[in-house]
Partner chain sequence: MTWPLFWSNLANAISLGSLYSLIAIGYTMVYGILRLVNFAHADLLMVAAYAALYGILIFRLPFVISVLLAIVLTAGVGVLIERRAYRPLRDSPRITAMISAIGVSFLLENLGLVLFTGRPKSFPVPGFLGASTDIAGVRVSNITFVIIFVTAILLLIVLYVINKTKTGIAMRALARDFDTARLMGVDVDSVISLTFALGSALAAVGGVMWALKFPQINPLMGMMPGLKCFIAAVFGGIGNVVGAVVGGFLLGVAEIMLVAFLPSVSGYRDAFAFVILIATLLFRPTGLLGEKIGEKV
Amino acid sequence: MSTHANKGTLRIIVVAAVMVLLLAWAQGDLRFIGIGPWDAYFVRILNLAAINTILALSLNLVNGFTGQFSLGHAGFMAVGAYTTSLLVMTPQMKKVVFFMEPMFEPLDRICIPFLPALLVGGVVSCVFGILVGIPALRLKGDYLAIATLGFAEIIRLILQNVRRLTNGALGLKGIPQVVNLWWTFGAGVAVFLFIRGFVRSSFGRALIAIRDNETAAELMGIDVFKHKLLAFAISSFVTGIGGGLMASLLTTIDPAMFKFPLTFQILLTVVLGGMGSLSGSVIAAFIVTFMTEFLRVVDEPLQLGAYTIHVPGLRMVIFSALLVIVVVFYPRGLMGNKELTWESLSSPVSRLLRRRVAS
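Any chance of seeing just this one chain in the form predicted on its own?
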């Protein structure tokens, strides 16, 4: 047992050391040995991929592990983004942004560091999740999806109309850009480890039992509603964290950002990676983010001799076609409900080495 624990500790140390080295390289902290920083555009894509990972993991906890079909992710993300942004913006910037109608007092004078503001954003999103979950989680299937989707739309309309709190349709600008790779990847690793530990606990096993057969789980003595609400609250908290990170990365937000397509993109990532697979969500988040960005080139005009070909929206057509192909060949997602382990990565390499030695 001690040998297994020592191996696990060694693996964590190795992975952490490699991640720290890569992040230091990305930030240009290895210039003293002649290695320069990564391209700023590539670093921005990595930040987006890490944030999308956080959002996919939080949705997978509800949809994948608990078996509840929720479509209110954009609403919880908006709550976290606006709460974090309003708390970190300086009073001077708030006066500039809220030029049409003054902001509510004393919020117009409050300015706190980013980390406490990010946690408060997560907590406020969690509170909204509990308030929505108490009535909505008594529903099942499509009815739950409609209820949570309606909540997300209500939140967006509130953000658009309460001008003295959210600046209405104009949104918020001048949000301090605190987020970098250390923040996004650090938060991503923390969320992954937390949700993995939660899923492996007795609460997580109860959630999986609810997903597989809710009636049987209830007959076994599991408080189904309590466990659903707990998963929903944790997912809302993590989503609020992701929203706060996104707001700080973009430095500007508005209600139009948090429409249903945002939830659809996160849901697409979860389905592509595999419902009930945390490592699948991580892999799919990076694939979707990089494909979405790198396919932008097909939206640009293409010059073929004397003709110019320009098809608006071709990027999403190609992206959708590729996703259809993946879903056809992998109907349960890339990972299904399995996890990517150290043994699964090392075993192909070990077999290849054994074959070479044998030959």
Second form
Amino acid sequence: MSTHANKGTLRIIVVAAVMVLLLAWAQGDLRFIGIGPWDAYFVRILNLAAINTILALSLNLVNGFTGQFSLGHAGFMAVGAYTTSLLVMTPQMKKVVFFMEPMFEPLDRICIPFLPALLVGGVVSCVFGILVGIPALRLKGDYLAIATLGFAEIIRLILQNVRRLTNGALGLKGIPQVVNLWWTFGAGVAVFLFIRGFVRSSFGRALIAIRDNETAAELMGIDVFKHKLLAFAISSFVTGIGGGLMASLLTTIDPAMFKFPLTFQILLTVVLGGMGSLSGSVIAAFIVTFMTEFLRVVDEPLQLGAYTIHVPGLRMVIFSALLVIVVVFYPRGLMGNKELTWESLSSPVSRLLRRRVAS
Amino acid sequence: MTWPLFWSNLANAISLGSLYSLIAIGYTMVYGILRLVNFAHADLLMVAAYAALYGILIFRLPFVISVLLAIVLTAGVGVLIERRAYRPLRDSPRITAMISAIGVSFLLENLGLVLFTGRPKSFPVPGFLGASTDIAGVRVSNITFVIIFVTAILLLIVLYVINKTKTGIAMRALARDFDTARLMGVDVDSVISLTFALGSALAAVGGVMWALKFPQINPLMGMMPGLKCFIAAVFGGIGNVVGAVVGGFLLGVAEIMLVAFLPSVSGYRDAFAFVILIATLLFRPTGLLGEKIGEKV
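Right, the form predicted on its own is done, so what does the form predicted together with the partner chain look like?
Okay, now the whole complex, with that chain kicking things off.
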């Protein structure tokens, strides 16, 4: 028993150490021994992948584990992104950006470090989540989906119209680029462990019970609405954090960024990874992010002998077709509701080894 | 606000409401039978508008023939979508089919962006429709009359089909109780195909008239009207055709009047529909004319 536990701890330590070394190498923190950093473009994709992981995990908590279909993610991301950005931007930069109309009084002088700003972004997003959730979560299924989509659109319209707070349709620029791989992967791992812990707790089991049969769950004494709202609040907190990280990585944001296609991409990730599988969301987030970047090739002009084929936008066609194909032919996605474990990883390998030995 | 301005706003509101009604019928019919929010319905507006545009500009067809072909093509696209993307999921959880619908909607929009580019194209409005008529000092564009007239005719046809024909009875039977209707010998697949064909044809007419009213068309033109028309269908009582028409009208009129009387909130115009949706779902989930259906446990 104790050797088993030791083996598990050892594995975690090895994985963590390898990850830290790789991140240090990629980020350029191992320059003193003459290696790294990796190509800046590749590092940027890794950052995006980690942020998309955070977003997918938070959507999966609501859609996959609680079975409440929310399409409002872009709105909560926007809240997190704007809150964090407005708190970390320097007063000078704010003066430059808000050239049309000056900013609200005390906020134009406030400038706090990134970590508290990120957390405040998460909290504000969480408050919005609760405010949206209280009316919306009384609805079910497709009505909930449309209502959350509506709330996200309302949030976006508010951001676009309250010019003295958000600079309107022009958006914000000059957001300090604080995030690096340590931030994104650190937050990614923290969110993963947090949501995994939550899903495995009695709360999480109640959520799964609600997903599988709401009436039965209620009869078993679960306060359905409270649990749904809690899941929704946690999800919007995490989404807000994801939005804040995204804003700091991109350094510019505007309301048009946070339209429905953004939610679509997160939804694609969750469906591809498997609704109800955290490791599936992680894998799918990396696949989708890397595909997004590598499929830029198909948007470039293609030289075929004497002909030049140039179809900009083909990338998104591929993504939308992918969603339909996955849903129609592989509705369980990559992982279904299973998790990737050491056993599931090692069993095919050990089976292969055993076959080798036998032959 | 002066009276002439009010009347011209009202004419505008009624024509917008008619368009919403026409599109909302397709949502409500599909939802009534399959309990599916057909996100792709919105993008059929775009398909029809571009089909008509290309018929006129590229193939040099007369306006009417081009529009008729566009309607047939759009109905075909609607049936094809149902067959490929929704039929395999008929026994899956409803949310799965909805994800598929979202995927199809994005697929159509992005195909539109690839084929037609994102740059808006101007729709060739025939001279007669582009002109306007003076009624007691109020200038009303002719397309307003056409929209109201066509909507009224089509609504009568739809009501006839649903209430008097055998297919219509089958549709209502499916909407009431899917499995029993099947057992009673309703040919489920063909009735659903017909529903999609009818709904998509109405969306096509709506799309062409939308392009006549707002003659700058782009591949994302259906997105917002689509969501609003679904909301109109919910507002009127989903599954109920008359409800969809009432809901569409009220939404269109309310939207225009809100902006006309309160110009300061015009930035929030698109949010208004969602506020109505949330209020409807919270206070009268069956909509204005919907029947109460108990949830089966």
